[in-house]
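In structure tokens, one chain follows: the form predicted alone.
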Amino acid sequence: MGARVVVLGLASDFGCQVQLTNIEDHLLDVLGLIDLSYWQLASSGHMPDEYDVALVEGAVTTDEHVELLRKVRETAAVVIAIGSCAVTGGIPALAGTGDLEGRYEAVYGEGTDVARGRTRPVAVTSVIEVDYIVPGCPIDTGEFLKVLSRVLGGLSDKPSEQPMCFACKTRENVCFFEKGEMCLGVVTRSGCHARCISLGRPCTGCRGIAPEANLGAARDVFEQHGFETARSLHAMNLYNTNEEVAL
């Protein structure tokens, strides 16, 4: 029997789970290697008590999420965080900045009890230790399959540590800074084949800050092209609110 796998979703738009359905060319091959015990998006049953691998999408926004993740960490031999929301906090984490209580009151009025048990939105990686990550919004299916292959083969995680600019240069893309547009590829973790940039859209940083990014040099690049530090940090916070970024 293959590894018993569960797929869970916390606070997100389920886009990364939907993305998993787009690997139909390889899905049957993958399913032949694992025992897909539970998939929140596609299952109507309950999550089993025992499993080997847990894929977790979404940010942590409630005490119930925290409790679930701790149980998952105790149960699963391998935990994989998939998507920006799980890896860096993503869009949900934006709600955790500033006056969180005021936001709940603005939405629910006197009915704030509807959101009882809430916690400030954070990434899964801020609550428990994870073994593998698949960043991006949404995830790149090719990268996901490579990570899953490493999991099934018992190999350690090997996420890219270089900034996007490295991949972009190899594809001979014209730099957006030369067009007078801001692009976060200079600090963002590569690994997606610079897909957005190659399609004519500047990088918005959904893969998180690259460990090897030179933030001091990045600040100089932003300023040289007329983008003030405050504006650059604001752009980075779209997906990286949970990360400490100092330009």
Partner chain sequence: MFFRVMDQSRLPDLVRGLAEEFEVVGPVAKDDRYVFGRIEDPADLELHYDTTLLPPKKLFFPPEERMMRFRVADNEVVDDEVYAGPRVLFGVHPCDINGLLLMDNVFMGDFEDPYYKARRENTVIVGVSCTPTDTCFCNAWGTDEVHWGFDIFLTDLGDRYFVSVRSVLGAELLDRHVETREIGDADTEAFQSASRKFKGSFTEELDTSQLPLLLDAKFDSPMWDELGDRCLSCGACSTVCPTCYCFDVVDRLEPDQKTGMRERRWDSCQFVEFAAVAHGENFRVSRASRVKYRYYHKQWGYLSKFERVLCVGCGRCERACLAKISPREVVKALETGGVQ
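Positions refer to the first chain, counted from 1. Quick caveat, the model's predicted, so the values are computed rather than measured. C-alpha atoms forming the largest set that superposes within 1.5 Å between two forms make up the rigid core. What changes on going to the form predicted in complex with the partner chain:
- After superposition on the rigid core, the Cα atom of E105 is displaced by 2 Å or more between the two forms.
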The other form holds:
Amino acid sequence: MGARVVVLGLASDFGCQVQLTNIEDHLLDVLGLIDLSYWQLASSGHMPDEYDVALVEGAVTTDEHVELLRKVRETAAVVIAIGSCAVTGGIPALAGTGDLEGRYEAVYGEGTDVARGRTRPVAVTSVIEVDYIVPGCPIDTGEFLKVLSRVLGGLSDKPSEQPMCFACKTRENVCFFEKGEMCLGVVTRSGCHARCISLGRPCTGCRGIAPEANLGAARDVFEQHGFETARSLHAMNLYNTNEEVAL
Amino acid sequence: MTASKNQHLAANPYRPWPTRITSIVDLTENEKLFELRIIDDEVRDTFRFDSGQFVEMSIFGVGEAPISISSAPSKRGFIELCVRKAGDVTGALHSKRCGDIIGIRGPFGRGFPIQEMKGHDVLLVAGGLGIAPLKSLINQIHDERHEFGKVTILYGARNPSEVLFRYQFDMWKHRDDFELILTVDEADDSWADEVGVVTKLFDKIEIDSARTYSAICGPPVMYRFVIDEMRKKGMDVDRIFVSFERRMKCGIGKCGHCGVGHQYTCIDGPVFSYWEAMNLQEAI
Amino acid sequence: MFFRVMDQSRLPDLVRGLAEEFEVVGPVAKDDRYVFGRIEDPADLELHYDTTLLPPKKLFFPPEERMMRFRVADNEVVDDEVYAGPRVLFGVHPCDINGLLLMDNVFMGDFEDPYYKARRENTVIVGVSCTPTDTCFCNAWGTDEVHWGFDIFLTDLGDRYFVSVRSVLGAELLDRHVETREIGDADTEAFQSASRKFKGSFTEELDTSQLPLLLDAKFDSPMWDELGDRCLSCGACSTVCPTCYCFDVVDRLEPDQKTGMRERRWDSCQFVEFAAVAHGENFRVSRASRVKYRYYHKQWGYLSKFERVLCVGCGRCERACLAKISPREVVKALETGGVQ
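If the one shown is the form predicted alone, what is the structure of the form predicted in complex with the partner chain?
Whole complex next, starting from this chain.
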């Protein structure tokens, strides 16, 4: 019997769970190896009391989420955070950078009963320890399969620690800085084969700040290319408000 | 030039030989001794190595790890690897059972200068897992005991439960053709040998520095202190040999991970004389 | 070596002829830069390129390559074949040809690398002369000239090429596909004059005296800390370097977890895990030590084995480094005692 797996979504657009359905070609292979006990997006049943692996998508925005995550951590042997929202706080965490209550009111109207017990949005990784991460907005199915393979094989998580330039250069992209545009690849965790850049769009940092990024040196690079620190930080905030970014 | 497309790689130094695990001995909580037998008869029969050389141990799906050979070169048909569970590859090896098949490539690197050592006294100093490569040398000296003068072995571990090959050393302690001193940093009630770091044992031994070769293997912090003791005893820098652990990934001087100073540990080492090591930046 | 002269108008004949027998790869435009790409039409060939984003090493030692397929159950190799179709690499500058020769020492010396070797032996090299740019410093290492490592070399004399022929195959291909004529005194003089002009057009003469010695003598210099503070640890320098050959090996399982492949991919000594060993020790934790190692290895480590510096002065790393760390700056700092 394969590992019992549950898939949960917190605050997110469920885009990463949709990505999981896009594994199509290999879905049957994967399903043959695991016992998919619960998938929030695709099943109508209830979450079981026992399981081995929990995939969690989305940011933590309510007390209820916090409770759920603590329970998940107690129950599951392996917790995998998938997607930017779960790994860095992602876009939902942006809401927490200013007047959170005002933003709820602006969207839902004054006094509307929504998101009870709401808290400042944070990443799953800020609430519980996770064993594996699959960063990205949305996640890359190939990377997800690689991580799942390590989970099933009992191997440790090996996310890239480096910024993206190395991978980007192997794709022979002309650097955006040469074209006078800002690109966050210089501080963003690689592992996506510099996909956006290869498709002609600068990196927006969805995979989070690379642990080995040299932020001080990056600030100088931004400034030398005419991007003030405030602007660089603003760009980084899109996905990385939760990070202690000291540019 | 040939217009060939798919070339079968007859001699591929990256291709591991299927190798069967023929015995597993639990040495400590984290270390096991694996006896291995290369399955292909011809490869096995022609497999020769020197003490101090290593193999790349390969588990497909997980990866490779460089491991020193612990058995003596004179033991034919089998090799022994003493492996600590430290990462994914060694962890996967630890979960294997007797009879399972893994892969090995090698042997690689430069071992101890056994021919030079012959006819001399030998002082061997090991710390922790550093006993693994020295074990091969010790066994070789044992097998050719008449070729060597006085043999002194100093071996330190953190505590009694981490002393490797204790069953063998306990027997050797009673032999008069080996001087063997064991020490641990922290003793318990069962421990009847020395207590303290391995350098403290130098007070207890006599060395004729003019006719002694030495070999050291242990954690990186140990080398400097042990070498200081040896130098105090008057030993020449080119008769002290050290074995380095670096990230020998390919084993054949290509991948670059095991660089030490201007050399590669995998092909220029892992055994270096102290004189050579002194000339390697960031080595000791 | 023997020489011929070829009118530049004949170049398309040569390229088309070679394309009948080989896959032809050469410099093509990408945005306002160049890359080595497949040549379908001789008109795509940009022989007046400055440099390419990636050096030709990518054709012999790809950024990611499968080394072998394996079966998990019995830990057995299923295949370790390499595809190495016959190919012409057309329009390689002297620095890059020298870069390949330096790579050959590693991959085709002791313990031949079968993957590299298969591609190398199935590739015809046609070199072409160049004009130094302001980031070129091949003159510092003597890699501005190339004496072997090519089959044919074309020196641009304006209306014609002075053709150096190095190999039998090069001679045969030339004979088969393009009209050339014997060289005359005027051609040789024009060749010499072009060479002199080339040598005179470098913007800088780097002082590289006693470099290996200085690397040791200044091993603890604060210059390395300054460079370490600037380094982004992105590894771009290694990627674009025609002589960086370090790689990592990773196993990847198919989704069914029964079979998989062992792959190698380019790696960089600028990455923190590069020198880490399983027991938790890491021999180059600081950025400064890693930046230093890059230069230490290139200008002393490699030299100690092969008597050449592992740099060809192509200037790619300087252009790729957003922090503008360059071998030129490092060499000057070593020679004069400090980073600017």
